[in-house]
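First comes one chain, alone, set out as structure tokens in the form predicted alone.
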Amino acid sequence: MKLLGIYGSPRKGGNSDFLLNEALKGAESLGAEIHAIRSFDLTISGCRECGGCDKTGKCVVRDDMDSVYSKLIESEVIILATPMFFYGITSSAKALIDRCQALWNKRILEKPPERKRQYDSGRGYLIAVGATKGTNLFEGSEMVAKYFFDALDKSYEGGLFVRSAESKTAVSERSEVLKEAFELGRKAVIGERFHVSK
């Protein structure tokens, strides 16, 4: 099976990267074919809301998103990892997600109405890391992730949510969190839900 990891942080080698790396190792340990992209390294403009994809399910904007669409479609599992920026996901990850309006339209155009509530293309998971301890820290990012995966015809199966990670490599010193990330990768391959909040 193909699994795509999306590194959503503009900072390489930080906490969300550490956790996604562990999750990918967990998935690979069960034989998954791993692919990864870093949203910040791509040139992706925001959705123009131009309606160009309404009747075709294809975006009319030409940029690096052209190479991302096939990866999103072909992957049976996607794990999105992001730090929290003002209680939300990063701008580069959000631009990628917003451009999936085209895939939402593709789903609407191609899927019979009676199957709209079924997910036939796989599963999605979220890894989110924040410096604060806020009770509602991850609510916004979870909603975005849920509807991102919905647009891709994938079910949202939860994720790993880590608070109090202030320094760049804080999670590297939290062995229990790294183990949870590895387990998330394994559960993603098996097809099980996963929800751990630390």
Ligand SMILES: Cc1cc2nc3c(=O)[nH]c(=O)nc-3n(C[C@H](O)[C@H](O)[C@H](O)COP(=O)(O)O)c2cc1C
The other form holds:
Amino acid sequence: MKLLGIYGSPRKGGNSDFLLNEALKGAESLGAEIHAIRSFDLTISGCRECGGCDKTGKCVVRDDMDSVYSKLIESEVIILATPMFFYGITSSAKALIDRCQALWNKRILEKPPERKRQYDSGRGYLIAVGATKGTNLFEGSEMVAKYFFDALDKSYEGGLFVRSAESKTAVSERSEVLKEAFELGRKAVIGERFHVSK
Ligand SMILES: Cc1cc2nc3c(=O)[nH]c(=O)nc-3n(C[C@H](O)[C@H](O)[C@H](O)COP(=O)(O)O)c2cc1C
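Okay, that is the form predicted alone; can I get the form predicted together with the named molecule now?
To see the whole picture, the full complex is given below, headed by that same chain.
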């Protein structure tokens, strides 16, 4: 089973990286084939809203997204990890997601309307970290993740949401959070829902 981890932070070795690493270890412990990309290291322009994918389900823009599409499609499980930037996901992760408008169109074009509410291509999870304690800190990002996975014909199965983590190594000192991340990776392979909010 192929599992794709998307590192959404520009800060290498930071909190969301750390949690995604643990989740990938959990998934690997159950035999998943791990693949990973870092959105900030890729050149991915935003969606131009040109309509070029409307009738084909294929994006007309040529950049690093070319190689990302096949990874998104071939992976049964995707875990997106991101810090909160102004109550949202990072701009590089959002650019990648916006370019999935092509896959949203592909799904509409290929899927019979009566199966539109069904997800046949796997599942997705979100790992999100923020410095503050706000109750609604992750609400917007969860919606983004849900509809990202919807475009990929994958169900959104929840995630791990960690507050009060600001310094680069903050989560590495919270062993209970690291255990939850490992568990998320295992649950993702088993195919179970996961929702832990700290
Ligand atoms: C541009 C920017 C915007 C941020 N906005 C928020 C925010 O809205 N809410 C919050 O709780 N933390 C915010 N933070 C703090 C980060 O989410 C926090 O430091 C997080 O641990 C970074 O994760 P990382 O180490 O994986 O990059 C922001 C940080 C930056 C650099």
